[in-house]
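As structure tokens, one chain now follows by itself in the form predicted on its own.
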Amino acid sequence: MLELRAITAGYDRRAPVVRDASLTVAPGEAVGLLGPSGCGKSTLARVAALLHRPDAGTLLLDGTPVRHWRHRAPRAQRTAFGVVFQQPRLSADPRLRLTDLIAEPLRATGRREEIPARVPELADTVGLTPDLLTRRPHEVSDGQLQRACLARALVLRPRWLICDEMTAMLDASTTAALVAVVEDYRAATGAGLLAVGHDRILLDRWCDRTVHWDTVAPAGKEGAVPATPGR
């Protein structure tokens, strides 16, 4: 179980972006977090993925409180999450070929021996042809680069996926393809999903339930209202 309890977080303690937000995602469950741009949902997603330390509140992973974030978190916790961001060009090292981009987490965790088999397997899964793997980010489209970023998120076989506006910059066909990849992965592994977005139709079709993020004050006093059925 992934549980966020009364999370307050932001980038300035005097003006938090998120206040007292709570959310749960069960193993195998797909939860959509719906809200307008700037409401704080991406910050909450970063907290959930251990990428941003909250100012207050508790994050529990399988009932155990998380004590450390980013590189200070234990490897078992860090590698339990796969994250796909909205803008692939901001989350990809422009110097890396796509094959190296996908393999990056394997190298970082000392699992280089898995690269020759794992990278081609995932490239095929996300729809990247071998010729694209030799290119760098500026040599491919946004959709192709986001496919590589999704492959990178899946390469360590995470138990939790955080998709933060993953499809916001993509056309309809690429959106459908990447959502299908995520759903096939979840069906095969039982991974939980937190999908952040502002497209209610997409989230309702994609997720088991959708939680609406209602901005109640301009100074960052946001909170999630009760979940509504997604399907």
Second form
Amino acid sequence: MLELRAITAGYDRRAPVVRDASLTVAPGEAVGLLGPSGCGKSTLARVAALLHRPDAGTLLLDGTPVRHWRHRAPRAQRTAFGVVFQQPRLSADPRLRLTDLIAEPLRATGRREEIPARVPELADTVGLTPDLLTRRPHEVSDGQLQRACLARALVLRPRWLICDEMTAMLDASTTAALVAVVEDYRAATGAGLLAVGHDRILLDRWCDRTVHWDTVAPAGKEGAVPATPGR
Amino acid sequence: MADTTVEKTNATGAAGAAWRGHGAARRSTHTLRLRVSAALVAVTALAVLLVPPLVQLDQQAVDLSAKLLPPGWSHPFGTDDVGRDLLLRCVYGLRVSLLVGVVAALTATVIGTAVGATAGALGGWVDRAVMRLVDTVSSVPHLLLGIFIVAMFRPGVWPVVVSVALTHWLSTARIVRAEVLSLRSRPYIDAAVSGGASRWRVAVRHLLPGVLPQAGLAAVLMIPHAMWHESALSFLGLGLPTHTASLGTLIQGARGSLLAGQWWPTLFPGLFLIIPTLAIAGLAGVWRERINPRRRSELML
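Alternative state: the form predicted in complex with its partner chain, after the form predicted on its own:
Complete assembly follows, chain above in first position.
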């Protein structure tokens, strides 16, 4: 169970981007979060993935409140989340080849011996051919890079997937392929999903339940919400 | 922009040719600068590496019968006021100056990168404390601080290296910190955190490789500066012992004879200081253009 209760978060304490947002994702459930651009849904997704410490509110992970974020969070808790971001260009280290990009979480958690088996298997799952794996991010297209980023998110077999506008910059066929990969993974492992986006049709067809931002953060409506560029 | 559009509509061919011509000219001066700088640096490096083992120099041997000879066949650069051959002493001096420059610049860059990366990667109060320390050190004039450090030791090469290194890491620390701060907010750092990477791993695997080009450029630009500092300290009589040939001691020793009209003991060490400096700066300039991302993407295309 992933529960966000009355989360207030932002990049400046005096002007929070998210006010009093509450959201629950049950294990195995797929929840779509809809909202207009700049409303703070990406910030909420970062909070849910333990990547951004909220100013107020609690995050319950399987009933226990989370007290530490980012590096301070226990490694097992951090790696329980697989995160895919909107812009693959910015979320891939420009110096790493795609195979290293996918294998990086395994190296970081000291599970090098799994690399030879796991990386080709995942590359095949997300639809990356072996010749693409030796290239660097600037030598592949956005769609191919996003496939690699999804593979990186899945490599540690997370229990929760956070997809922050994963398909916003991609064409329809790549979108369908990536959603299918996520759904296959969820069917195989029973992982929960929080998909953030502004495409109602896609989220309605993808997720078990779609919630609108206004119902997640009712207090945010009347307050002047400052738009953060790029998020 | 408007001009070129108008020109293009009037005479597309001519405007296109003019554009291409301009680009080619720029590119050719660019390669010319690169080649001249590289050749000068190579000649300098070969000279300081090959000449001393081949031609032994007794630093203290004097020949008063040959004192202050103008440049000629037996002494291409002339002799100084105690009859020592200036060409040989200039090469020996350049060797010492380059050694000090390279070692001090590398040390300063390593210290600066470590401090800057620590401040940038940890952030928060560590960052503030470290950067206030950097501001404090840089508020003291660095030549003065260098003189203070060098005066604590007996004269020699290593005190000069220590003094130059300890006073020149500040700018590198600032550059590296700024670069790390800009890299730290990228989503790929978030992805690494979510993938279980420790702080150390994020710094070593993702942040440091990103700042190394800038740090390397800072190191190369530091070499000429460090050479000048060595010369300045020696010129003030604080650096190397006076009998040791270094560009600074050579110029300092030649000060008296310059007023009597003997220009060569000052001119040649000065040229030996200026020409490698310009060559290294030229190479660094070419490198800086290469690591500029926009330029690099053009090269890739």
